[in-house]
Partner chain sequence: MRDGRGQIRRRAGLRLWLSGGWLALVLFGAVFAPWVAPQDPLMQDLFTSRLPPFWMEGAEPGYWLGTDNLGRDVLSRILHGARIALIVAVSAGAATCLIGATLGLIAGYFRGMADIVISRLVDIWMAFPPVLFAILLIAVLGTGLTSIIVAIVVIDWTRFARVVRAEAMNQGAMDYVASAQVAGYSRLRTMLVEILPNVLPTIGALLTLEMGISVIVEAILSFVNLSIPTDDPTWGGMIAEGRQAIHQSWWVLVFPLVTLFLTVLSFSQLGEGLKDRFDPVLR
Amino acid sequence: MQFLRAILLRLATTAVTLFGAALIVFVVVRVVPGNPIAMMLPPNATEDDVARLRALYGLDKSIMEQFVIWLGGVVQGDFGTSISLRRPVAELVLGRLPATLELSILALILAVALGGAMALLGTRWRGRRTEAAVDVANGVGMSVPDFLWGLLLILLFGVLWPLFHISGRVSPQLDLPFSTNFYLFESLLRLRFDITADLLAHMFMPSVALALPLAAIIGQLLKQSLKETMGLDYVTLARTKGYGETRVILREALRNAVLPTLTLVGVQFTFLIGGTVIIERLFSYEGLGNMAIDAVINRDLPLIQGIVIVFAALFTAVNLVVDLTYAALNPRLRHA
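Please give only the structure of this chain, in the form predicted in complex with its partner chain.
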């Protein structure tokens, strides 16, 4: 019962957060200087044309009125029409979202794998050179943001040793037999591994750039809690049973050490998704973030709003899922 109430409370705060985010974006976007309507019309347009177009996009009403109308639409899945691309915002955003999701999830998988490996290495050979090396690598990984990693990777694998593509999502000459925009996922389902390889050659650098800072954080925190767990009685008991050190870490300690890392990964994953904005720009990857920057440059108010709200919904959803998973995994919280 208490568990249920906690979930309901959590859902209510999520709704408040989303509403606040929507309101702030709406107001900020409307004080943007530069008239998007003027940019759409030919130079010889009359005052009447401008007024008509403003009315068409609802820009002649007060900000609060516009907000209520927009919110009413959003609840029904109508995000308005993009001013620069003249297509429904919902359609544009949904078209790009899969690209960003695939990139973020690939980066998350890389980060967990790399960070987990670092933590296990550092724990297995703790107090030795290996652990010191892991510490230094984690320190550097954490202090350097994704944008810089992206540039360094471009130098390394784009110029010095050109192994991967430095721009785009997929080679344009490829014929894509897909019915959704989840190219990577669908290429795997349809067993078109040639396309998978091409996609991965494009996604490698952006996803590694996004993954490195998170991998370092996971590596450090997981190593810390693994080392604490290794000192507990039940681990010593496992050792006295004659289990090897590696097996003790993997089979006994890991399960208990992973919980604090999980919460952190949730928050950090939202930072990673936020990082896609500039990383997509850097690698000309056709995702949501890249479109967002164009939308700001073009003063495309409905599109900016739509994209920001989708990001905000994504972030709050990730946090919600992490909280619920944590509650489900942690018996102390479940029965509290």
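Small disclaimer: the values here were computed from a predicted structure and weren't measured. Residue numbers count along the first chain shown, from 1. Basically, rigid core = biggest C-alpha set you can superpose within 1.5 Å across the two forms. What changes on going to the form predicted on its own:
Relative to the superposed core, M64 shifts its CA atom by less than 2 Å between the two forms. With the core held fixed between the two forms, V50 has its Cα displaced by at least 2 Å.
Given the form predicted in complex with its partner chain above, what does the protein look like in the form predicted on its own?
Here we give the lone chain, stripped of any partners or molecules.
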């Protein structure tokens, strides 16, 4: 019962967070300089033309009136109409969201695999050159931002050795017999491995660019947690039973050492999703982050609001899932 009460409390906190984010973004995008209506009209437009468009998009009302009207539409699933693209915001955002989610999940898988492997190597051969090499690699990974990794990958595998695609999400000549925009997942379910290979060839460099900084953080924290766990009594007891060092790490120490890393992965995953904005632009990837930049350039207020709300919902949902997972894996928190 207490665990259920905690879940309901977190859901209520999430709702308040989303409301606050919506209010702040709604006000900020309207007080910054720039007139989206002027960008839609030709230079010879009259004052009547401007007034009609302002009334059409509700910009002739006060900010709070606009917010109440917009929030009422959001509750009903209507996020408004894009000023620049003249299409429903919900349709545009939901159409691009799967591409960003697939890229983020692939980057997270790569980061966990690479960071975990580095941590295990550094722990297994601690005190040797291998651990020093792991520490240097983690330091480099954390020091270089994702967009610089992206530029380096484009230079290496897009120019010098053109092994992967440097732009787009999928080759335009391919026939896409999909019913959803989750192309990667659906291609695997339909056993269309030719499309899967093409998608991965487009996603490889942006996902690696996103994964490398996160992999370095995961590797550093997990290695430190393993190092502390390896000195505990139950690990020493396992050694006295004759277990090999690798088995001690994987079967005894890793289970407890991974819990702090799990929380970090969840928190960093939200930053990873936010990092897709620059990476998607760099690789011309057709995701939500690329659309966000276009929306800001065009001063497309309804589209900006819709994208921010979706990002905020993703962040709060990921944090909620991480907290519940951590509580489920940690009996002390689950029964606290």
